[in-house]
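So this first bit is one chain, no partners, the form predicted alone, shown in structure tokens.
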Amino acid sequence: MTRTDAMDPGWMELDTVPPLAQQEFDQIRQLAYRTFGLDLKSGKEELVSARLRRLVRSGGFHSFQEYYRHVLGDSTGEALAGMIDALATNHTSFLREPDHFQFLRQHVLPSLATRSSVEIWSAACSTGEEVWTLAFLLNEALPSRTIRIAATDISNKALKFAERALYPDHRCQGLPAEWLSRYFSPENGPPHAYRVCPRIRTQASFRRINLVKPYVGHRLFPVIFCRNVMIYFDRETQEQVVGQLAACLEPGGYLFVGHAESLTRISHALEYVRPAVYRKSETREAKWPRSS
């Protein structure tokens, strides 16, 4: 339960749906699965009993049974995106993994220094800070280019919260005080908020892909961050994610995960860089990964 339900004595009452059945939970996990690769290994039931409680609740539905219909059966594929939405993980910050963005700054914006545009594809950008930290880090590295973020999630509610791109003061805490101060406005009085200049907003386009999914109209890129996702699929989903990842980098491209993600025990075609990061050969070409 939320703290607010907690609080409330007459939540009790008011809540009379029955305690999710190992039954449902299985169904659940499957389609969790199905449809966006995450793996809800046993033990997460009561993860997902809480993140859910509250939509079973809010529909009117009367157990998590006749929730789980529901979802199957609606063909607008709304109620599938709001228990993505309330399954997904969106934990991040701005400066994530710090060493990440040290690594692109000394070793590969210099090699783009060339080019008179740069667009960089941040997968699974959750709430946006690691947009907007690479966007921040590129105008500084590469002035007078044309800067891009592509920025893909499969949660509506977090691409939402990050293209609004306006964070609690607490949130901006570990910035730079002249990033604060040069790519940042005040709003609500007394900073108790900081927005993302428009300039900067222009420069990142947000769009929902699923990553276990083929892309369609898929471009190459120099950069791509994907990281702190794949921890949440099985071996056989990563590859087929990695291998898809591949295939839309341009060759003599990196691959940027998270560093509790290793790409050690899947099959790929990239190559080790260092820890967490890996690069697409100049003259070898992955190939898109089977559909099952």
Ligand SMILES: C[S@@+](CC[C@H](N)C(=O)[O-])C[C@H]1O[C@@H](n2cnc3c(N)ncnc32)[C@H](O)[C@@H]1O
Contents of the next structure:
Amino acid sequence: MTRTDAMDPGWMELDTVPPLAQQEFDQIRQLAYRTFGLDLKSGKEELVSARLRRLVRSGGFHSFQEYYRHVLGDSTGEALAGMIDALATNHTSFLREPDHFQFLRQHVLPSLATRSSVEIWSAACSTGEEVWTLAFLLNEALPSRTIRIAATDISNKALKFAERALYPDHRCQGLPAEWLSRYFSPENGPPHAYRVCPRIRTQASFRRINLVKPYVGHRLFPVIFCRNVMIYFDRETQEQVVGQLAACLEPGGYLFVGHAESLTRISHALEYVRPAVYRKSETREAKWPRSS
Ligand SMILES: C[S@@+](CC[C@H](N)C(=O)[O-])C[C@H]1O[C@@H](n2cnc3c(N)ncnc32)[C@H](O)[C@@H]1O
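Okay, that one was the form predicted alone. Can I see the form predicted in complex with this ligand too?
Then the entire complex follows, led off by the chain already shown.
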């Protein structure tokens, strides 16, 4: 950089948006909590500012306050969806928390082997790595059955990515080589990428579900994966979410949560099986909402 470059105001874009004020943070925090359960504790001001500043600037707003008013006033819901996408954490990977898949294969899937079709729900599936991991595993463990994965998330952007099922090279690195060759086809690069094969893609269906709002479930699942989302909710919201998920489990069905999301501090009707795995009683109906 020359001295002249440094003095040229056109050399870098000036950020004229004032820093996020405490009142603006509180407004955004309340909106995020109300709409999708995100519990933004104080101390997260910098994170919120960093994640939303790009939207404030690209939308041509002069302040976080102006942006916030726009989100509230946008009746299409698009601005709110954009805010949720920016604030939610989408981090995921193939075979994440591998002992869950081992337990599923060894202890749960054998009990489903007599069925001609098996459907599992991946709730908060993010960009799909969990969905496809489950699909690969079910195809291996229960060949010649009809396999279905119901995949849901609050983020339309994540769902779109998941449904496309196209993953850059580096995101496929944790996959066993046999899975990569059996269930993916390489896409012409660069950048190098792999796409889940059409036969497996047809086994998953994608839908937007906000876990903190009431939703109507038409069917019960023998297994639900809902991992690494409740960590962002407060206790009350976790109870509500688990209650609603439990109501979507078959008697004897399993709920897998993230290892950082122990349900020991909340009240629920599920039985503890092992860390981060819970089971609905074979006999008693877990009801939602629970009667107090
Ligand atoms: C960290 S990812 C977890 C992905 C995957 N389950 C895993 O464990 O790797 C969390 C996902 O939860 C989604 N999410 C956040 N709040 C949600 C809500 N209220 N309802 C449904 N999904 C939500 C986010 O969009 C994000 O894709």
